[in-house]
Structures are given as structure tokens and as C-alpha cells.
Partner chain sequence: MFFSGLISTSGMVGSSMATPFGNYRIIDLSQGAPGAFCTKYFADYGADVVKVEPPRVGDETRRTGPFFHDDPHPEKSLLFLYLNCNKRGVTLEVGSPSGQELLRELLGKADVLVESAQPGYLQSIGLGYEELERLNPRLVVTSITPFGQSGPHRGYQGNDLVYYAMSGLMYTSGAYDREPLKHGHPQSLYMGGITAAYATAAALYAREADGRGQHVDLSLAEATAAHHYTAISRYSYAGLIERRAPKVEGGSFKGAGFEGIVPAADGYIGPSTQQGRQRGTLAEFAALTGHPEIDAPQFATPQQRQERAAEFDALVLPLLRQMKKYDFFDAAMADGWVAGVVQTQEDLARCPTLHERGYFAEVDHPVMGKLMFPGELFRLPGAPWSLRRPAPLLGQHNGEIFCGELGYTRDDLVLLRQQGTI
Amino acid sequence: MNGPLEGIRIIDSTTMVAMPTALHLMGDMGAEVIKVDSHTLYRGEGSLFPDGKPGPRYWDQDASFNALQRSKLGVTLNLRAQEAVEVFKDLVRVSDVLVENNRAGAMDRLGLGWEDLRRVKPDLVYLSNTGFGYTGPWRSYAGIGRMFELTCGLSQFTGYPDEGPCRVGAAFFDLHVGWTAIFALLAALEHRNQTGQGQWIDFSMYQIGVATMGDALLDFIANGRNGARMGNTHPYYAPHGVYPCKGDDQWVAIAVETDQQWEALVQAMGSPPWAQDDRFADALSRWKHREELDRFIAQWTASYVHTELMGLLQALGVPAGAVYNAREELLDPHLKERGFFEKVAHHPEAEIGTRVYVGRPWRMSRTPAFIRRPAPMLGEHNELILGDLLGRSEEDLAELYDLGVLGKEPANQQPPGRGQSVERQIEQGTVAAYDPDYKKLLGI
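Using the sequence just given, produce the structure of the chain by itself, in the form predicted together with its partner chain.
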């Protein structure tokens, strides 16, 4: 079946996380996304290989790269060569969208800026993603997702109330910015369909991240208030936190929002005498006495398995969730039934096998999205794109390979080391556990 974005051709000249995420999702939705790589540049983070062992084609095996570049075709173009710039322009002529995330001005220096390319393709939608935008005093600063937590204002709220700000274990604003980019590109395509005009979009990760803090920003503007660390507490609900469960590092989150939910929680706890105390009689007094309340609840939760407690509380209508780790998420029956994770079989030459990736947080009833293909191996679609799509002859291609414009293996091979042993990682606490039978558990 066709995806919703069938018929859109996109050139992906991006790195890092935010824009590759936007474009792999558009690929999942049926757009034809052509990832422009170079065999002369470092590919991927080189941090995680199948079973921790880099194979002969290690450059095609990086887990992050493969998660971020799925559903795309791949060509290699060494843009330092003028011939590559010409091929790039040919590609622009037959495409609808170009997305890039070089530092401000870098594409202009290559002759691939908006002013250059609008002459080649007047109705092109061209999005430049930078950390802080093309204007303003921070325009030359580089940005990466995990620093925007701090700069966009989120970190001042995040952390234990008795300590300074704390980072969250994901490059948080990358996905938000990527998802916003999909919206922006679809808005620009809509505009093109109505007016016949393309445009250049100066996308700033910073500005888009700040937009998730709008109400907090207005709190300062109207009330002069700055936020502080909240831990897992809520500004007006209690109990609201994570509580220990049976086993090592097992927790359940409980977040009570109404009197009805509170009564259900009390019932679940077997109506202990302390719960009848005036201190917990209504929402206001529960919130005022939330620390004592948390201590009582933590004593009760400690004898339960976290998932069992979640089921028990949810059956009574109390918002509760087990604190999942990656294995628990992957094996969660609900996510399984909804197909949130997808299995992808890689090309045999890449020696990756079948791996599981995160799908999308939504389903469309008529134009389903799915992972269309594994991430491309380096230069995998050079012949398809340059030959079949752009009409270059075999001789042309051979010459481009000779000139080093195209390549299928890295120009500078630097096989990565094995990294730290699993035992050492567990000892240092960088990982919680290792499941030797993970493939069996995942069915891959």
C-alpha cells in the first residue's frame, strides 16, 4: 500500500540526529529519500556494532547510523570535487526537497546555497537546520541535541529538588526538532502546491526547542517567576512520583490526579489506617503533606513486582506505569500488539542480520507507514541514482569512481577497536545488564 508521502523526492544532506530522524520518518511514509554521504567522511559514531564486534564492513554496521538512516536510498558524493557539485545539482533538478544541516554558510561556499539552487530548481523547498539560525549573535555557534536541554530552558526544571540541574538520558530536542521539520516541509510543499513557489527555511533548533517552554516563558513575562528543579513531583497533584518495587532498581510511577483515583489507590493498599488521616483527606492536604505520603506509599509498593502493581492499579483506574528498561519496553505486549517496534532484515553483505528498530507513535488507517528498507550500505544506490535516475552512462560512473567522487569503501579505513568488555561496562555501571539470549527474546 502507498504511504501518505508517495511521490515526494527528498535529498538528505544531513548528519547528527534531528534531520536524519525527520527524513527517515518521511521515508517510512513513502517519500523517496536520497541520503547523500561521502566515502571520504567519517560515517556514524562507531560506537556500537552487532554483538560489539565490528565486521569487515564495519562502516555499514553502526547501530545509530542504521537506526537513523533507514527507509533511505544512499549515494556517495565527495562534494569537495566540482564534478560532485554538478551531480548534486542534477539531483536537485529532479527533486522536491533538500534538507541540510551544515554550519551557516557552508552550502553557499560549495555553490549549493539557496541562491544557487533556486536558479536550478525554482520551486525547490530548501531547509537549512542550524543550532541557532542564520541570524542573531549566536548564528555561528554549533548546536547538538543534548545541549539544547540546557540552552532551551528545560534543564533548570530537571533534577532532584535538592541538587543542581540534571541531564536526561537521551538527546531530547533532536526528535522534537526533527518532527517539527516534517511539519515545516509539508507546510512548504502545501504552499508550493498552491503558489508554484519554493522557499528557503532557516530552521533554528534553539528556537524550536524554546517553543516547548512557552507557558514557562509567559510565567516569567507576566509574573517574574523562574522555575526550579521539580524531581518527579507535580506542581499541584500528590501523590506523584516513582516508588521502589521488588527487585534491584525496579520502580513504579504513580500519579494521582483526582479524589476518585486517590480512593481507588487507598482501596488497592487495603485501606490502611494512615490513609484515613486528615493530612491526606483532600487534594490540597495531600499535596501539602506529599513527602510523608510518599514514604507511606513507598513502604507499600516495595513488596510488589512493578508490572503487577501497574496492572493492579490501572484496573482500578489509577494512573500508574512500571519504569521500563529497554528489554521490558521491547517485550511489552501492548507495544508488540501495536507494532511499535519493527524488525528489519539487513543486506547479507553488511553482516548485521535482522535487528529491531523503533517505528512511529501513530497508525494511519488508509496510508500505512513502515520501514521501507534498511539503512543503505555506503554507496549502495550510486548506480540506481546516478545511472537510472540521472541518466549517467557506465563510463561516466567509472570515471567518477576513478576521480574519487564516488566510492563504496571509506577512503581512510580505520577499523574501530572492540571497546570495553560487557563485564567492565556492568562494573562501571554504564549498563545495567547483558542478556546473552537477547536475539531469542526478540525473535531475531
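Since the one above is the form predicted together with its partner chain, can you give the form predicted on its own too?
Chain alone follows, minus partners and molecules.
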């Protein structure tokens, strides 16, 4: 089953989340993505392993690595050795795209910067992902996804009014950065197809974050308003919030924007007398008395299961959604019918078994995308890439292994710690619960 990007070869010389996400999605779409790894550096974060227990091949079991590096081939190159740099250049000669996310100037110091590699491959598309770009007074600053929701201004609006700024998640903007990188790469490839010219993409994560703040920036430009933390409320809609439902920590979100939706919500609640009060007669009045309104609605929602209430309100045209936890999301019948979560069987030596991974938010009728293969084990495709693709002999490969340029096991590394027990994580609030039947429920 050919994907829309079949025939495109991409070198993935990246770490962290954003760029690996972009490139595994391109791999899902049929591009041949070659992950340039290192056996001299620890791969992944080293904190999540199957059932919380790192095995003998712990370096192949890191959960973040396996989630982010799917649909890729893998080669290990110790780029501190000049022989590895020459192999890297040979790989560039037969590739279409190179993506790297080192600090500005790091690839230049290795002799693998844009000016170096455009001489090797004139039509190369080369993307450099940095925190703040290659120009400007912040060009030398380090940047990671976890900081950009604060730096770009999102945290001005997230959190409750009587508390300090609250982050959205672990690395909220990393996914936005990854998706936008795909757009930039495909645009550059289309330009190359039309002109035969490669180009360098100077890609700034900070600017992606600021670009998502358009309404807030426009409000300041037009009205001089700087916004504030709102919790679950809205600047001018009410009711707009998250309301308790039956069960422990179960919630439903309700967002009313029009009088028609308000009337439908009143109908769903059985037209209680309080809903006819002048305080709730129009949109402005409801917004001014939103705290009282929320208390009334919360009393009503508390008698419903969150998913049932979502169905009831949606059927009446009221925007509503159950607040899912991870278990509910993975077992959601809608996502199941759409085939959103995909099962992937790992290599037996990795001792991971079959796992479930997040798919893509689109479906293409003629060129399907799917997870092509599990993440590569360390050095798994060294012989395939250097031998079959680059034409290196067995003697050449043996020498590169002897020199430490290639490897299939980590060099001079200690196994990661086992981390905290599930019981301790639940006690601290890191996780809500542990389901011992999760494999059975997921069919793995």
C-alpha cells in the first residue's frame, strides 16, 4: 500500500518531541525516514518502560523513543568521529531532506551545516529547527517545547484568576511545531519539484507559539486589552465551563454561544424556574451572573454520567463534551471505529510485545497512511543502510564497528533506575490509577 510520500528519503538527525513527531508522520505517509541515532548517547527519556520494568535491552524499551520513532529505519553514527561525518555526507547524497534540531551552529561545527551539505547535494531540502531561529538577539538561546507556552504568552490566559499561570501540558507546542514543519517541508519539496532547487528552512519554535496567539494579539492591537487568566470561563459566553458528573472526578464541558443553544440547554434541564430569572434572560446577563449560573448547572449535571449527558446535549444542538481520562480515550468507541489507535508488534528481542500507538487525524482514500514499522532497535538497520543503500563492504562495516563509529549496544552506560512505584505515583498525583487489565482491554 503506497503512501503519498513514497519515494522521498528523509534523514532524521533530531531529538526531543517536535521534529521526531513530524518525521514519524511523514514515515506513516510512506517516506523512507532514516533515524540517525548514537550508541554513545542515551536514547529517550529513560522514565517509562513496559509495565514500568526496564529489561536487559532497556535502551530499546524507552516508551517515548518508541512512540516518536515509529515508521523509521535506524542507523547509529558517532558523529564525533570524522569517519561518521563522511558516512553522513554519503547518506545526504542519496536523500531528499535533512532535518536537524541542534543549537544554532552545532551542525556547522561538524561540517554538516547547510553551506557544507548544499555542495554535497545541491537540491537538498535542509530544515534547521531551533528555539528562536538563526537571526535576532535570541538566536543563541536554547529552547524546548515546555517553555514556549510561557514565552509566547499562552500562560497569560491559562490558569484560574486567583492563581498563578498554569501550563497546559508537558510540551503543548511541540506537536504544533511538528505539524507546521511538515507543511514547510512539503512546500519546499514542491518548489524543488518545480525548479530543481533545494533550500534551507530556518525554523523557529518561538514563532510557532506566537502565531497561535492571533486573537489575543489582535485584541491588544485593536482594543489595548492584555487579557487575563480565565480558568474554564470565556470572555463573553456563558454558560461556558466544566461541570461535575456522577462518579469520582467525572466532568462534562458545556459551551453555549447563542440564544438557541441556551434555550436547548434549558429544555434539556426540564425548564427549571430559575432559568426564567431576569439574571439569565440574555447573553450579557448570563455572562454577568455566570458564577450563579454555573452553580445551578452543576447541581443538574451531577446526576448524569458524563458520556450520557454529552450525547443528550449534542442531540439538542448544545456543544458539550465528556472530559475523558486516558483510559476512556483509548477505549472510546468513536476513535475505535475510525481506527485511530494502531497496534504495532515490536521485534521479539526488544521484549516490548504489541503496543497501541496514536494514529493521524486524517484518512486518505487513495494513499493510506499507517505505522509502517516499530521504532528501530539501536543500530538495527546499520547493515541495510550502509551496505545495501550506500554500498559499503562487510570489511568497511567491520572497521567502522571497530572504530566505534557504529554500534548496536550503548557505550559506557549504566541502566536507568526503575523510578517510583505505581503506588507512589498515585499517592503523589502523577497518575490517577493503574488498571492491571489494560492489555486485555486494549487487545494486546
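Under this definition, the rigid core comprises the largest set of C-alpha atoms superposing within 1.5 Å between the forms. Numbering follows the first chain given and starts at 1. Everything numeric here is computed off the predicted structure, so don't read it as measured data.
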{"property": "Rigid core superposed: Asn193 CA moves 2 Å or more between these two forms", "result": "no"}
{"property": "Between these two forms, how far the Cα of Ile221 shifts once the core is aligned, in Å", "result": "2.6"}
